[in-house]
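As a starting point, one isolated chain is supplied in C-alpha cells, in the form predicted on its own.
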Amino acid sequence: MKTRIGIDALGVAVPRRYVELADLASARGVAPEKYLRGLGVREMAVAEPGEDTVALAALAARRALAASGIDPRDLGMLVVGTETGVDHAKPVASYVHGLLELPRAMRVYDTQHACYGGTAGLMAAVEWIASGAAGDRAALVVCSDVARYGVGTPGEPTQGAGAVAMVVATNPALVELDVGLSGAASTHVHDFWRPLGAREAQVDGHYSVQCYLDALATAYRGWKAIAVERDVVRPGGVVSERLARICYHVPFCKMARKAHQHVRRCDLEDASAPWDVAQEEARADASFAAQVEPSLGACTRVGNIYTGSLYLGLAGLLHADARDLGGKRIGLFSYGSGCTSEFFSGVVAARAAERIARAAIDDVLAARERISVAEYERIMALPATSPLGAAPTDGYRFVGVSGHQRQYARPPA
C-alpha cells in the first residue's frame, strides 16, 4: 500500500506590529495605489530586534505542534529554512530545538538558498520519511525570515517578517504531497544577495522577476512532463487549469499574477495551437481569480517573508477554501534567488478545513498593532542586538547577548 506523506499541520507567527502600505506610500510621496495595486499588498509586518528569526520560528513551531497534537517525542527531524541566520555556525534550528525542549535523539539543521530554503527542508523531510529511515517518526519544518531592504529604498514596500512551521508526517491532515512528482530549475545568477555582515538585502528587481519567470517555466514543464507520464493530469491544452488551485512564491503579491500568466503561456506554447491574445488575457484574469487569488489573503496583510511566503500562501488558501478542496490537487511553486526553484503538487486532505482552523490565522493577524510610519522608522533604526523591552506573553523574544551567547525569553508556563 502506498504511504501517504505530507503536511499534517501548520503554525504561523508574525511580528506584533505592522504598518499600512497606504500610510507608507503617503509618507514617501507616492500614490497609495502604486503600492496597493502595483504590489498587491495592504499591510507590512514590522519586526523589532527582539522578534528575530529564532523567536518567530519557535512560536510558529510551537503552534504547529499544538495544531497537530503530535507528541514531540515522536519527532525525528527539525529543519529550519532561512536566509536570516543569527550565527555563522550555530543554526536557527538549534535555538528552536532548545527553546521547545525537543528530543535529543533527532536531526537538527538549517537549509539555505534564499527563499527556497524552506522547500529544501520540506523535500528533505518528505524524502526522509518516504525512504523508511524515519521509522514511525515525523518531521518539523520551519520557514522563518525577516525581509529587510531599508528605509527609503526601492524595495522598502516589499519588506515583511514571519514564520510558517509545518509538521510533516504520514497520513497528513492538510495536504498529501505527490512524492517524487516535481520539476526543478537552477541557474547561477546574481538577482538578489545579502552580503555577510549586512542587515539589508540588495536586489536587481527587474532582472530578478525575469529570473523567477525563467525558472518557473523550466520547473513547471518538468513537473508537467512527469505528471502526464504518470496520468496525474491529462495532456494537451492548458494543463495548469487541471489543478484546483496554484500557490506561488510571492515576494510581492502582484508577482503571483505574472507567474500565473507565464504558466498559462507555457501551456499554450507547448500545445502548439493558435490562440488569440485578447481572449487569453481575459481567460488568464478569470483563471487567476479562481486558481490563485484565494491564496493571497494572508500574504497581502504580512508582506514578504522570504522562505515562508509560499507557505503563508498555502495557509491562506486552506483557511479560505479548504472545505471546497478536499480530494483535489493543487500546485505549488517555490523560488529562491541565486537561483533554484521547484514546482510540485499535492492533494488536499478531506479533514483539511478542521485542521487549518487550529492555526487560528484570523486571530494571529487580529492580535497585531497598527503603528505609524514614524514608529516604523524608529524601529528600523534600532541596532540588531537591541532587545524588545516588553516581556513575551505568548511567544519568544531575543533579550540580548551575554557571554557571547544569544539569550531568549520564553512565554510564561
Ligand code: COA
Second form
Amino acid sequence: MKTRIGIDALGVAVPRRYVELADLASARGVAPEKYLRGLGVREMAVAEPGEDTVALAALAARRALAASGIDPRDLGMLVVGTETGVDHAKPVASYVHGLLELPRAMRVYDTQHACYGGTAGLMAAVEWIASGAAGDRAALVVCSDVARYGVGTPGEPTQGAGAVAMVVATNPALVELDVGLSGAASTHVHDFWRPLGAREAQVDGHYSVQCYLDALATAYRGWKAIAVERDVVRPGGVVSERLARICYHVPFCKMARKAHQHVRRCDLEDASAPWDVAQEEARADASFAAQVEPSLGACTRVGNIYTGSLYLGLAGLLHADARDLGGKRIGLFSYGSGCTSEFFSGVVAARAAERIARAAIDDVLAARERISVAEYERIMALPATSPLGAAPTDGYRFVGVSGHQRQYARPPA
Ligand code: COA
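Right, and the form predicted in complex with the named molecule of this protein, after the form predicted on its own?
To see the whole picture, the full complex is given below, headed by that same chain.
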C-alpha cells in the first residue's frame, strides 16, 4: 500500500510587535495606497533583538509539536531553513534542539538558500521518510527568519519576521504531499543576497520580481509535465485551474497576484490557443480571488518572513478554508533568491480543519501590540546583541552573549 507522507501539524510564531503599513506610508510621505494596494501589505512584524531566528524557531517548533501531539522521542530529524542564522558554524537547529530538549539520537542541521531553505528541509524530510530510512520516526522542519532591508529603502515596507514549524510524518493530518511530483528551476543571479556580517539584505527589487517569475514558469511547467504524465491533472487549457488553491511564496502579497497571472499565461501559451486580453484579465482576477487570495490573510498581517512565507500562506489558507478543501489538491510554489525554486503539490486531509485550529492563528496574531513608527525605528537601531530584555512568559528570548556564546531564556515550564 502507498505510504501517505506530508505535513501533520503546523506551529506559527511571530514577534510581539507590529507596525501598521498605513502609518509607515505617512511617515515616509508615500501614498498609503501604494503599500496597501500596490504591494498588498497591511501590517509588518517588528522583531526586537531578543526575538531572533532561534527564539522564533523554538516557539514555532514547540507549538507544532503540541499541535501534532507527537511524542518528541519519535522524532529522528530536525531541520531549520533560514537565511538569517546567528552563527557561521553552529546551526539554529542545534539551539532549537537544546531549548526543546529533543532526543539525542537524531539528525539536526540547517538548510540555506534564501527563502527556499525551508522547502529544502521539507523535501529532505519527506524523502527521508519515503526512503524508509526514517522507520517509524517523524521529522520537525522549521522555517525561521528576520527580514530586514533597512529604514528608508524601497524594501522597507516588505520586511517582517516570524517562524513556521511543521511536523512531517506518515498519515498526515493537514496535507499529504505528492511525493516525487515537483518541478524545480535554478539560475545563478544576484537578485537578493546578504554579505557576511551584514544585517540588511542587498536587493535588486524589480529584478528579483522578474527572477521569481522566470523561475516560476520553469518550475510550474516541470510540475505540470509530470502531473499530466501521472494522470494527476487533465491536460489542456488552463491546467492550473484544476488545483483547488495555489499558495505562492509571498515576499509581499501583490507578488502572489503577479505569480498567478504568470502561471495562467504559461498555461495559455502551452495550450497554443488564442486568447482575448481583456477577457483573460477578468478571468485572472476571478481565479486569483478564488484560488489564491484565501492564502494571504496571515501574510498580509505579518509581512515577509522569508523561508516561512510560503508556509504562513499555507497556514492561513487552511485556517480560512480547510473545511472545504478536504480531499482536494493544492499547489505550492517556493522561491529562494539567488536563485532556486520548486513547484509541488499535495492533497488536503479530511481532518485538516480540526488540526489547523490547534495552531490558533487568530490568537497568535491578536496577542501582538501595535507600535508607532518612531518605536519601530528605535527597535531597528538597536544593536543585534542588545535585547529589550522582557521576561519570557510567552516564548523564548535571546538574552545576550556570554563567553562568546549566545544565551537564551525559556518560558516557565
Ligand atoms: N496606489 C496604488 N498602487 C500604487 C500606488 C498608489 N498610489 N503607487 C504605486 N503603486 C503600485 C505600483 O504600480 C506597483 O504595482 P505593480 O508592481 O503592479 O506595477 C507597486 O505599487 C509597487 O510600486 P513600485 O514603484 O514598483 O515600488 P518600489 O519601486 O518602491 O519597490 C519592490 C517595490 C517590491 C521592488 C520593493 O519593495 C523591494 O525591493 N522589495 C524587496 C524585494 C522583494 O520583495 N522581491 C520579491 C521577489 S523575491
